[in-house]
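One chain is shown next in structure tokens, namely the form predicted on its own.
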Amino acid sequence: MQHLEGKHALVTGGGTGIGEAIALALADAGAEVTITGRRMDALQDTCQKAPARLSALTMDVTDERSVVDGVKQAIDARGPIDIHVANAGIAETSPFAKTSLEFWRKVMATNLDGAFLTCREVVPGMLAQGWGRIITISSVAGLRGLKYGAAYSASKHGVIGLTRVISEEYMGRGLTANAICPGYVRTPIVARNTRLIMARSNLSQPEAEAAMSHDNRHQRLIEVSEVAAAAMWLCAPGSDSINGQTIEIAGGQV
């Protein structure tokens, strides 16, 4: 059912992984989808999977001018943004005592500043229309500390706080804001980390994947389609009262 016909969605980090899966699901439901990222080649590869519905736009979410200009360009091309998925992020770790300020700021700039900037730019249009859906992609690390992930965990905690503030500030005006908090998902980032574990620990791929998914309560990697399904639920008819929530996707209690 194409219940999002006539809606315009903006998905940051839409060229791979979770962002790509959500963008394709939105397009399948009838939405016009603008996907953004820093690498146009990856974005174009995704657009080829649903060329009638998807369009690509280069955007660096750490750069305020890039975000302001990019959102305006998306609106000029395809109309007001009804749905925003703030997905762009990096997952890099470092022992706490060895974490440099440069590393800390790099993670914060992408994961937290990026979500702040893109959400800020789409909110006015949603309020003007009286309807909008903001979905931020946080993490189970936004709900509890991740060993060796001080910057990542702090940034994802911040994303949840930002999402809750948006939900409170605009409650009752047709706009909802919710955070999805996945555990370890089968994405290119996890694939890269799996290869690193294999090389470092002399493990097979299944053994390395098992190590990666150890913190998922059902002991397996989460598929991007499962995260996309949660995002679609937050955009579906009847979702108006789901607001300011954290949706944990981790195979059990976090």
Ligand code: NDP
Second form
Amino acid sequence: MQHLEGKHALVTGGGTGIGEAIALALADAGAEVTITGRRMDALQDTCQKAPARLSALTMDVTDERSVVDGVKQAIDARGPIDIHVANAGIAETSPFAKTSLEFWRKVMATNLDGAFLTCREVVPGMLAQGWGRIITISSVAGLRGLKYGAAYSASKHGVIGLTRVISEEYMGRGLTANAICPGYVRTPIVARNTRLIMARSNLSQPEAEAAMSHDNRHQRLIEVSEVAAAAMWLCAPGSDSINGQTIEIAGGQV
Ligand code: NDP
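Alternative state: the form predicted together with the ligand, after the form predicted on its own:
Below, the chain from earlier opens the complete complex, with every other chain and molecule after it.
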């Protein structure tokens, strides 16, 4: 028997990038996985990769009603959530003095409100079962300031604060909450950044990727499989005492 058989995982933003890699790894370990996002086509493409174990659900994490209804629908269909990966996020940047309140609120609504809402909805079921894993996807920008990323960096610091509070509030009740903090990972977000840097600075793709990997002391982008491996470790047998931590996957960057 695979070690996550019988567990139900909810992965927000599970149709692309890091979320997809984690969802597929969880499914591979035997979990039933509900993946969510706003675009059903992206979610369905991912479901094709492990149709027996993945289910798609549209849910906008900035919308409380959508989250409350979506999580309820997932629980009604496949049982209480045992593992929640709060991964949905946007990585838009803006020079600090030019950051509008509208932009700030958009980033906060997705990255921080979204994590708050989904975690709030899954915790009661975890407590009732006496077992649960909350894994939030923060960033190295949640541990240090990211130039041009006031809203992003503040939201990701907030995600770490939220994770620590969940960990504290339910300490010793079978539920753990930890934040994964990656450096630049090869995903659609970073592909968009690469194209922007190539256009703006007239660089080739390897040069643009090297510019982004500059602070990573391994001098390379991180692969989604490396982030998924950390998430799997946080759910694996023997992980009960890892609680309230930030786990940097950043090639020694922080
Ligand atoms: P992607 O753009 O591939 O993933 C983001 C996911 O979030 C998408 O699947 C998207 O789906 C979903 N999403 C965005 N907004 C919403 C919303 N309002 N409601 C529901 N879902 C939403 O990028 P990554 O895989 O790189 O990013 C995943 C997480 O990892 C993010 O939180 C990001 O900040 C974090 N991260 C990424 C790093 C990197 O270098 N790539 C580094 C550090 C952290 P849809 O558009 O269909 O809604």
